[in-house]
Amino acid sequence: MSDMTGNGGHGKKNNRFSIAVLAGDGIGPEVIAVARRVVEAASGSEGASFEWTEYPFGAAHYLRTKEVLPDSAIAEIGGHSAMMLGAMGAPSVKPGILERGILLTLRFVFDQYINLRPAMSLPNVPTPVPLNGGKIDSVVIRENTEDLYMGLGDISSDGTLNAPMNLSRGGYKLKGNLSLSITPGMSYAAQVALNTSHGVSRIARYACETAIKRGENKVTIVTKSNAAPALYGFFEDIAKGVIEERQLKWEVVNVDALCYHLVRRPDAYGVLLCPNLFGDIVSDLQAGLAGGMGTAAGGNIGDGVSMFEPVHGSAPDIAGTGKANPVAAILSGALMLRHLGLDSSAARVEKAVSSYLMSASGSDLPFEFGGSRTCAQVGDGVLKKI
């Protein structure tokens, strides 16, 4: 599997790592429990050990206490080497409360400006489109702190709007006010997107480093500058400059055209550099093309504490049934190991997952892949390959 490395080590002592765990809701605790076992087993050869600190935050905790994520917990989490997250959410919690209160808060507070989403073909995992002998092996490098996800906007009920535009990001502070009026008066919504040279440059540098480590010489920039020339034309220009400085090639593809081409040739792309919104969409498409969200590992990476998570939802309808697929959580653990500098341990995890899937008969696969093995049994199968 392709090498996508970061550099961790915050909270590391003599090859001992402290990991904050937010297992969350639904199937989150089930898949994270399996991933932890695999991470520990794979890293023994490098003499690494882990101390896991569990935090209760998520839908169940919120419904019980009305507490989302207190500042005291954020401060504690900041002292760890990394974070593992299961899944957040329940139908009984209004959408947006946990997403903004936990996921986006953690990304912004710890300036996790990289969202790393690899997609790859896995043995015996059916794909929705034929690959005709090809192989999916791509990675979305998604800018994770800017664009339309900054929380800058408001709703007007009478035609006038005055919304403060104040926030802090890693590297800068934004201050201002959005003042609008519309005639004739009517209700409307306004959301402000922002791309900065600071934000685009650093994500473009990471994309270049990833391409080089993968043995590639090109980065594909995914935007929509023909429709939003200021916002995405700026993103393109900054990214092109960084890529050229690294003496790599670039290609610009409109996001709608990319989605079309991915469905027709999902094996045709390598490193995809995306603004926040488009990266969110394209990475889920890639996961679907690779066989499902159960294959989709993810990392939210910054220069401090980084967070690793399978990107599927909490799936409350199958929680506790054993039908959860832990493969994405296990592969997220591999991303965490590589980020912490445990490259050979990460490779062992990835190899074990491939070996397990390769040798599994139909019934030995997870439910999501057409088999009948429970979440824990899949974990046992992977552990046997380590």
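Now that the form predicted on its own has been shown, please provide the structure of the form predicted in complex with nicotinamide-adenine-dinucleotide (NAD).
Below: the lone chain, stripped of partners and molecules.
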């Protein structure tokens, strides 16, 4: 795989960037179209230019061709500076085929071990829980390659199960077999979760760097070692060691209690270091507390080519209605610009979103925030502020 994951020197030549675009399903293409326009407009002042290569993968392509994501496309995508992804998954395709087959495959193949998911209060955006003057400014640092996401497991119909446990991740290869039988015979499912010292220490290091950059001295470790002491006790211990080495403080909060605390005090947390599954769940909760799924930006970051995508999915319930909020995709574009070294362009995007929201009243807001502006109209509003 190493030839696939090499990213051609980030594809950057003379401030020219090539971006692989996988807009995907549902509202994915709607919000990505807006994010692209904003990224282009904001980066002009830094003399950057973008070349976009569109890939058709997603539900429609799969239903037409039975192709999910061919190796040849993976190799080509690896030659780009970065990727932007909308969302994968649609009611017309069995869950997992596109989500695992495209989204998770890309995270794993390119070893994008960091899932960076900031959550913040945005001006004029109503929140479901009163903030009493406080502000949400937290960031989920989600391990992005391990835990229950390894894809190891199977279903037994008769009581016996033999599931191969072979895979490779950046940094290691796993080999083996899970062999089980149950008495009395019945059907069951087993799915193996793994956290490795390699995987946990590198994400814990990134959480520490994030805390330091934010001027904070604490990392909150989000686990559930009371119920799964091997899997999450291990995660905790490795993370604590890394955090102490960096002379930072840690606190451990069980994920159930964290959800409770977050709902009561959404502004009380900074860096939340999470195993893969809890990071997935907590980042949706954070998005909801900040005002909606359409607020939440994300980046899948590794040492090779990285991928930027909103936290939300394809939202089939509002696809095609114009009600999709593009703010999350736009802010994911800002994360991409910063990753590419275009810091002032990233800041321009973030400022433009804030000043658009600040000057928007009532009906000028996106649908999700109680207004009546469509996805494209919100894009126009943000572009005017650039």
